[in-house]
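Only one chain is given next, in structure tokens, and it is the form predicted on its own.
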Amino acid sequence: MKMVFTELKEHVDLIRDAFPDDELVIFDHPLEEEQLIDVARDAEVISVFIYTQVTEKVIDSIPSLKLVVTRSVGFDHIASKHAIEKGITVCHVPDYGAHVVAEHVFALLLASARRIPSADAFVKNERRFDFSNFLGLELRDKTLGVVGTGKIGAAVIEIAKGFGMRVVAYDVYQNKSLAAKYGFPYLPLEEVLGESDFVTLHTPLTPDTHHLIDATAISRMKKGSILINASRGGVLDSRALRDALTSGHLWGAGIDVLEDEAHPEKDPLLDSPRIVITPHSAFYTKEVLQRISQLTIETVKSYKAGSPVNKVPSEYL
């Protein structure tokens, strides 16, 4: 069986050892559409990360293709519905450790609320201590609005309770047992935005959630609040966020994702005031990379055994 892996930098030997009898073609970088078609023309399996697009053209151009595995939770970079309609199985990594992204969310929130990057740069550049320009915000007793209460959203809520925060949440699919466990209400999105001191986004990117947080939604947020996005860049309208930061409507923002991560230089948020940006690194720990590799191996082996696991959820297609 021929398998093509893109963006595979770590644990290459682990992958090779798992499939000693198969033909593996491995790239440590993303492939453009035509490149992918060329190298995978007779492949049965393609495994990608978030920057290789598996488009309808790719799918139609590889008649031997039977399985697409993305080594990520999100799968908006794959034409999943088109693939499935053609009888191709599409799988992802449903949970490589939701807590690790949740931890990063609070790193972004604290960095923004306490203006840590600016304070750090000031001390190092100016060589003096002066706290007067770095007035911060406390988290305790504040309201955190969680938009999306899947595995990552649930982990965020657990941490928020440890900080002594009140939580309100919005989700199309309400998890009543989670709400009972942590004592939070589900509210309409408008109310979550209006009641929250801090809002964090944890929804997949679908046609329904594209620019879910637009200029109108941001205008409903409290003046002086903070917005965190560690989900997908397209869930948030970058220009609307930039305008809200420039006007002072929002205190700040913490962003781990952009709308066009292949061309970050074009994103209007890069020059915005009071924003902390990390390069889609919320997941990026030694432990996670090990888990992703193991889950990818398990997924491919389950497909070869005739019972593929970790299929992408149909409700998001």
The other form holds:
Amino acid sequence: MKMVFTELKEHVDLIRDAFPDDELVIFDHPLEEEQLIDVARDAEVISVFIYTQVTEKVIDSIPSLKLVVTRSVGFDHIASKHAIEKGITVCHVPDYGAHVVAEHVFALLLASARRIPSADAFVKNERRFDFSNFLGLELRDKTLGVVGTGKIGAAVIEIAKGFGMRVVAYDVYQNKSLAAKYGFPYLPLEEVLGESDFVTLHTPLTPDTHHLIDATAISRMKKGSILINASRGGVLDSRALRDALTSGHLWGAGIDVLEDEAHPEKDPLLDSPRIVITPHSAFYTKEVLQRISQLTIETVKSYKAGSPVNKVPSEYL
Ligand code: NAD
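For comparison with the form predicted on its own, kindly provide the form predicted in complex with nicotinamide-adenine-dinucleotide (NAD).
Now the full complex is given, and it begins with the chain already shown.
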């Protein structure tokens, strides 16, 4: 069986050892559409990370293709609906530990609330100890608005309770046992935005959530609040956030994802004031890489055994 892996840098030997009888073609970088079609021409399995697009054209051009596995939670870079309609199985990593992204959310929130990156740069560049430009905000007793209370949203709520925060949430699906466990209400999106001191986004990117947080939504947020996005860039209108930061409506923002991560240089957020940006690194820990490799092996093995696990959830297609 021929399998093409793109963007695979870690645990290459682990994956090779798991499939000793198969032909593995491995790239440590993303492939463009035409390159992917060319190298995967007679492949049965394609496994990608987040920067290789498995488009309708890719799917239509590779008749031998039977399984697409993305080694990420998000799968908006795969034409999943089209693939499934053609009988191709599409799998992802359903969960490599939601706490990983949740911990990064608090890193971004604290970095923004306490102005950590600019304070750090100030001390190192100026070689002075002067706190006067780095007035911070506290988390305790503040309201955190969580948009999307799936695996990552729930892990964020658990941590928020440790900080002594009040939580309000919005989701199209209301998880009543989670709400009871952590004692938070589900409210309409407008109310979550209006009541929160900090808002954090944890929905998938779907046609319904594209620009869920646009200029109107941001105008509903409290003046002096902070917006965190570690979900998908397209959930947030970057220009609207830039305008809200420039006008001073928001205290700051913490961003781990952009609308077009292949061309970050064009993103309006890079020139916005009071923004902390990390390069989609929320998931990227030593421990996660090990778990992703193991889950990918498990997925491909289950497909080979005739009953694939970790299929993408059909409700989002
Ligand atoms: P999940 O599927 O467990 O939860 C998503 C939640 O969003 C669900 O509760 C769902 O009901 C809700 N939802 C769906 N559509 C909605 C809508 N229109 N309005 C409101 N809520 C809606 O997903 P997850 O594992 O918690 O991941 C959340 C997000 O984080 C995804 O976008 C994923 O791609 C992203 N992610 C980012 C990183 C990173 O490194 N930055 C890593 C992993 C996941």
